[in-house]
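For reference, the chain that follows is the form predicted on its own, supplied as structure tokens.
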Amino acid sequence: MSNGKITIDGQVLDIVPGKTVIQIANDAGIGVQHYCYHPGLSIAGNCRICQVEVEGWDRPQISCKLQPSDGMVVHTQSEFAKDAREGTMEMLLVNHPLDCPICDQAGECHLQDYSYEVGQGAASSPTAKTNLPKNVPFGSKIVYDAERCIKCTLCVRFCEEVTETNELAMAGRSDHEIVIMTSQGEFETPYSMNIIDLCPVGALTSRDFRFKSRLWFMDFAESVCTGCARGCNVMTGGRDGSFLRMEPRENQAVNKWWMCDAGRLGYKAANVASRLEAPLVRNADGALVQVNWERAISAAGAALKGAPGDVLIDGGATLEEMALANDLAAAMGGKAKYAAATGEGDDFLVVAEKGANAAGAELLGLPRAKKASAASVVIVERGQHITASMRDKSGAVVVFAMDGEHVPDSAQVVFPLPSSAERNGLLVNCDGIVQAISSNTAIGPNNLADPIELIEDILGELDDGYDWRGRDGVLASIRALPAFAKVDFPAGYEAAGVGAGS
């Protein structure tokens, strides 16, 4: 049974259940301007920039609230809804301060934008602007400025509807209504900075990032989160080497639009002061120096050649990584292991298994490493995997890090380690979805080895008639196995092809 029909700028489109109508213009491709409206919260309808004119009606209409009804016809951008969303512009500017040059939401503010679009040019109040708390602290990672807020209370509902943990709250009337804390000091949520994304506006800007840089100079590259199995989907953020943030992106199957305090800050052990550069060997001295990439493969192949020995990997190396390592085991007669922290979950998105690619690792066969054993080759991303005991009885002579700090004094041979941010390949979450990291060009240092190459040239130096594959060749030898029969892989790896990069 049919549920009406709805006409939108044109478009006749069908009526679906429990959806407003700036729900079902959004399915169809027409934007809405919109402030307190969220897909993932209650509709509260407070902003009214997202009025359309309804033929008919006299009045116009906010469509985050409008039930569709069969037979009605909306228009967007007629003059009538024009003049609407003008007034209501007039009405939030009023009292907002003239300060985008250094308002670090600036390039990607609703508020700047939509007062671009159909704001005016000029201000037509002659009173003075309300004066309101600036850089209040909630909590250690979020600074609030009242003058710039336009109690859209999307960070309220998200306390309240998300994490139900209600650490916010409205206060006060009229001009003078703010956004409060409703008890001292922290956030009891680990997911507090969500509200910094939700803010359509600068009221709600992250003290870690807080005046780094100019979003116009910075490179953002689609790729996700490895601070635990969940694998939330992010947006990476770079300029000039540096890693300066990391932001949630949409995936309703993962993370939905959110992700947690942790997983965003831990970006930060990509620009660590001990971050490795260049590829290292042990001189005559007992030194090591910094030399070429191929006198480091050449040296590498010399101290594995005759050594028989294991790989311990990282639990959050690449699917591609894991299966290069697999086979330098084999051809040093060894085996491969891998290994992953374990900690706290909770029943939202982090869980308790800390290898973003855990179960890759068992998929391909990889046996879990519980306790520290020996290794010739270790690969170790994040410390926590392969802990500083584990580096140090591994006895490994060929190290790959990305943190000088976590190379054994046993290491012959050491090679750079790009972060989960500079390199490309494929991670399968704790639910056995794979997606794809994906590099960023702008952070860290400029021409780092792929660890792909690098492994399958060592793998050259061990076996003169070794058969090069590159990332294509590897991921066909992995979609071949019988325990990724069923799996699907992300567009852009159908054909075991490389997904995009930055």
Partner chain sequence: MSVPPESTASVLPQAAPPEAVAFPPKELKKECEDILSRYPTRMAACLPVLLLAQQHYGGWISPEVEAGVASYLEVSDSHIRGLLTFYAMYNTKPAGRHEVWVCRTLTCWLRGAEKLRQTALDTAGVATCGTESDDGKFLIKNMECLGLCEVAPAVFIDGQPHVNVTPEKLTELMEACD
Given for the second form:
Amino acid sequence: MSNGKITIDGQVLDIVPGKTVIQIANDAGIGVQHYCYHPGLSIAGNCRICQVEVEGWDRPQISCKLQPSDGMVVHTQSEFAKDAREGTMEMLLVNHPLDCPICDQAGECHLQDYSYEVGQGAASSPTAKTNLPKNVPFGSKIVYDAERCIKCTLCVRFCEEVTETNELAMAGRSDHEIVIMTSQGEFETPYSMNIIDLCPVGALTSRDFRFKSRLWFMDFAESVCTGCARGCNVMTGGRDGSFLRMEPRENQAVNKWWMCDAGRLGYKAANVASRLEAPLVRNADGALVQVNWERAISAAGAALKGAPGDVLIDGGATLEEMALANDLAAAMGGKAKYAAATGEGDDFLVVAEKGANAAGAELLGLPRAKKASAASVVIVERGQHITASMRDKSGAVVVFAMDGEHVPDSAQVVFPLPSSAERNGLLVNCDGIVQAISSNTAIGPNNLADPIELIEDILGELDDGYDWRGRDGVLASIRALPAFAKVDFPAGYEAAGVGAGS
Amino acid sequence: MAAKKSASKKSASKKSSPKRGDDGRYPETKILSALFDVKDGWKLAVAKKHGAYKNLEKALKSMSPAEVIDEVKTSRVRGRGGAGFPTGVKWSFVPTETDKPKYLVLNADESEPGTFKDRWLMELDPHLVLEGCLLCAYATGVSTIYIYVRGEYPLSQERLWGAIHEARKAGLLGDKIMGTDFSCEAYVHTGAGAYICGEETGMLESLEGKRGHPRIKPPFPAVEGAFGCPTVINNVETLAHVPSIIEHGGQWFADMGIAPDPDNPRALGSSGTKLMGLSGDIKTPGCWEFEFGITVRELIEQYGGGALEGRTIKAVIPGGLSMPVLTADELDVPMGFDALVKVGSGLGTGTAIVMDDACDMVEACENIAHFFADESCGQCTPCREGCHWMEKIFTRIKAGDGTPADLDLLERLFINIEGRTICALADAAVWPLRSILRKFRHEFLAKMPGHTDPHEKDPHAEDPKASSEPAAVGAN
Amino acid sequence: MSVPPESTASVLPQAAPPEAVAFPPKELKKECEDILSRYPTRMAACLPVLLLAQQHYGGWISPEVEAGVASYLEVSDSHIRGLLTFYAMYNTKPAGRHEVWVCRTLTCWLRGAEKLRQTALDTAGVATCGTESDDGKFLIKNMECLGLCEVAPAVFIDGQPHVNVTPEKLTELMEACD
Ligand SMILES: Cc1cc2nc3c(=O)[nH]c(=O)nc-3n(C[C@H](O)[C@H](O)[C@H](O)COP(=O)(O)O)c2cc1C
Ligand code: SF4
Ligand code: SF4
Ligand code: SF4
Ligand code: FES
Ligand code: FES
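Having displayed the form predicted on its own, please output the structure of the form predicted together with the partner chain.
Then the entire complex follows, led off by the chain already shown.
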């Protein structure tokens, strides 16, 4: 049975129980501005920027709270609605320091966007602005500016409703209202940095990211955090080879809108000075020297022919990489195994399993390496899964590593491994959900070879009859495995052979 | 109690407002205020002699809760806290079938400027207040009463606590009241200085130990109020009316005062009596009880003693600070809910503030705007930013730095503030300011030497004479 | 891009958290428990308990008392500070031995409140409302309507109302404070 219809900007839409007008409008692609509304938090209705006109009502209504009723006719773009929003914008700007030129939020500030949209360059008054605290530390990671704050209370509600740790509160009243933090000085919640994303203006900034780059100079890519097996969906941001930040991307099945602070800050590993940028081969003097890709591949083939054995792969590697590692081990008559760390989990997002693709490895039938054992090949991104002792005791001759710190002395040939923000591929999270990481070309050294191609090339060295399959072919063989018969692949990977990557 | 007896119990047809005396004086009617002049009337022993709690006994022993609600509905008593909502209707919204506890929160925050009537009731007849609360609790199935008294009323708190202790000792409060199955507790909860906690949902938040940020409605308190449970909220004076309504019947109350207008569904009438107060520029400020019908001018001249020596009255806010002003020409209107709305103002709390010709209206606006700016809870953008902005503009005009464009800016702010917030504080800020600006525009322009009014015929003024009237509007 | 200098102070770790007083002290224990018994939640006791604490600890709530009350009522200290800075009757700074409230709202203003405020400030020897006088004797607070408008102008000294106050009477009252 139908719940009735509502007309928004001329579109006749179904009323969905539990959804307010703003959600119905947004679902239909009618964007309604909002600051204090967030679908994951309670409705505060305080900012008043989402006002719309409802036919027959003489006051503008806030669409974030407005319950639709059958036959209701709403206008978001009428003069009346626009005037109401413009009036609110004017109020917001009367005390807002117009410091967009030095504000980190510039470019993703909703106030800046909307004030542009509603045509208010500045509030229409020479009235003196209220002075409020600036540059206030909220723990060690966040900086608060009360003058920029529009008191939407999203950050406070997040700490009350999502993490239930209540570090933040509103203080003062009237136009001296500000956000304050507990005198404990540090957030108890490991999810605090989500408030930076929530903040619709530049009032909460990441100390880590402050002043690093203007937004419009950065490149972004949709990816997945590999900090633990939850696999929070993220947007990576980089510029000129540096990984600058990671932000959560909404996925209701995985991380809703959030991610943990440790995961968010995990990007730093990609920026270490010791990152490998070219293949290396050990020379007669025992030193690792830079060579070109072809030489490194043939040297790897030779080294493995001389010392065949197992392949030890990082629990954060992709399904495709793990499948090829399996093939590589088979070609040497050995086995592929994966290593993954376990640690603390909580009852929200962070899980104890740290191997971002441990579930994928299990589906592929790879055994989990519990302690150090011999291997000819080690594929290690960061050191958390394949520990120093595992890697050193492996005696591996061919090593894929992101940075030089993780190369054992036994290595004869070393391939630089792109970080997870620079690779493409699939991961299976703790709940069996298959998700794609994708490469952000603005991150990492230039011209790093895709490990998929490298492993295939090495397979070619070991087996004259090897038939190169490419990423799509590898995927097809994965999908053909009985263990994957019932596994859903993300859009774009639905039909085997239609890989998103190279 | 003389007045109670003299009030005719059965009157077939609506009688008109009480007769003015030969001298034209509008008489007082002492129902709520019956004990105001009685020595120690706040003590149980004295109050009982004057009939305290006998109406509670009558209700508990001979009426069902639904019958109590019916009498209150019949009385057409409207809320005395400012909004004038029909009390019986409000009570009937409280769900009867619920497994949650129900609460009554008595609104004794009385922070509306110019308002002190509830304080008189609490200090002089706390048992009447408590009896009213218990009747409401019985009618709506409430088992816990919180009396939210503003922190600045130490004597009211003391007297109410005293009444609670006395009543509990006498079996009038607590378990099995008067031997019936009705049990109910009452506590005084102390506010700590915030006007906004008089707004009913701000009060609930404050009661729960939070900042007094009004809640966004729905849900309404009757369904989800204090601690997430169904809650009745009424003003002190509203509930103080209930014992006599139970004694004499709702019809008796409805027959007093001003009848509803059958042609206007929103004019619900002003039945019964009302404590009315006066403060400001008059000779004898105070608080009196009248059957509805007295005009603002009668109140000021007959009870307030008129203007101070050598002065003339310029403007009156009829009910607290939150209502539009009346000019001296507009005072021949009854102090009633509908009559005042009809002339563009409102009864509010029924306690008027009088300003005389020594009052500079620009400075008065600055003072009023400061109050609302100071007391805005800070949640909503238009109220938080707008009230301060208005204050700053008035300060600018006062200092001689204003221009006529500021008056247009103010008009725009009024539009963008009124009706665009979570609670009515923002409306309350706009109403007095807008009415003063429109009715005393010349005073604002007088502070802008060298500027002429660009709107010679003020397009905003609903009353064309308001802006062109010479300075001495009050002279008559 | 020009990078504004970041004040080093804000980068440094914050001051150590205040050391909470043991709350409630013996003298307040019974009353606090009595207050708690009236409400279904501990949080609801915040306002009355803070008023009690303020009286007990010399007229203001220090960060240490704030922390003590917070842990007693099982709420965060930021919640308590949110209350202290919202309600006009709490002080978060030393409040003098005598607290004088002068009403500033319309009726009192019409009846001479501005003169009263000036008299109070002059007698106390402070320049502005809200700061304790140097000798620690007075705190003058500008308050909104105290509900004594029929006897305006009104003043409270140490919680007790005084009405129809003239500047002379106020000076006398304040001089009588020790
Ligand atoms: C800003 C604001 C302040 C208010 N202050 C008071 C008050 O001090 N006392 C009061 O009884 N009602 C006050 N009210 C009205 C209450 O919200 C509510 O309508 C009233 O308590 C209901 O009781 P009644 O129906 O008996 O009048 C205020 C409303 C607003 C918007
Ligand atoms: S800091 Fe940001 S999120 Fe928090 S209240 Fe201010 S504007 Fe909203
Ligand atoms: S919960 Fe796990 S996947 Fe999500 S952000 Fe944190 S470390 Fe990354
Ligand atoms: S209108 Fe003003 S007082 Fe009312 S909720 Fe909004 S900000 Fe608070
Ligand atoms: S988004 Fe609707 S009021 Fe803020
Ligand atoms: S205005 Fe001062 S007591 Fe009411």
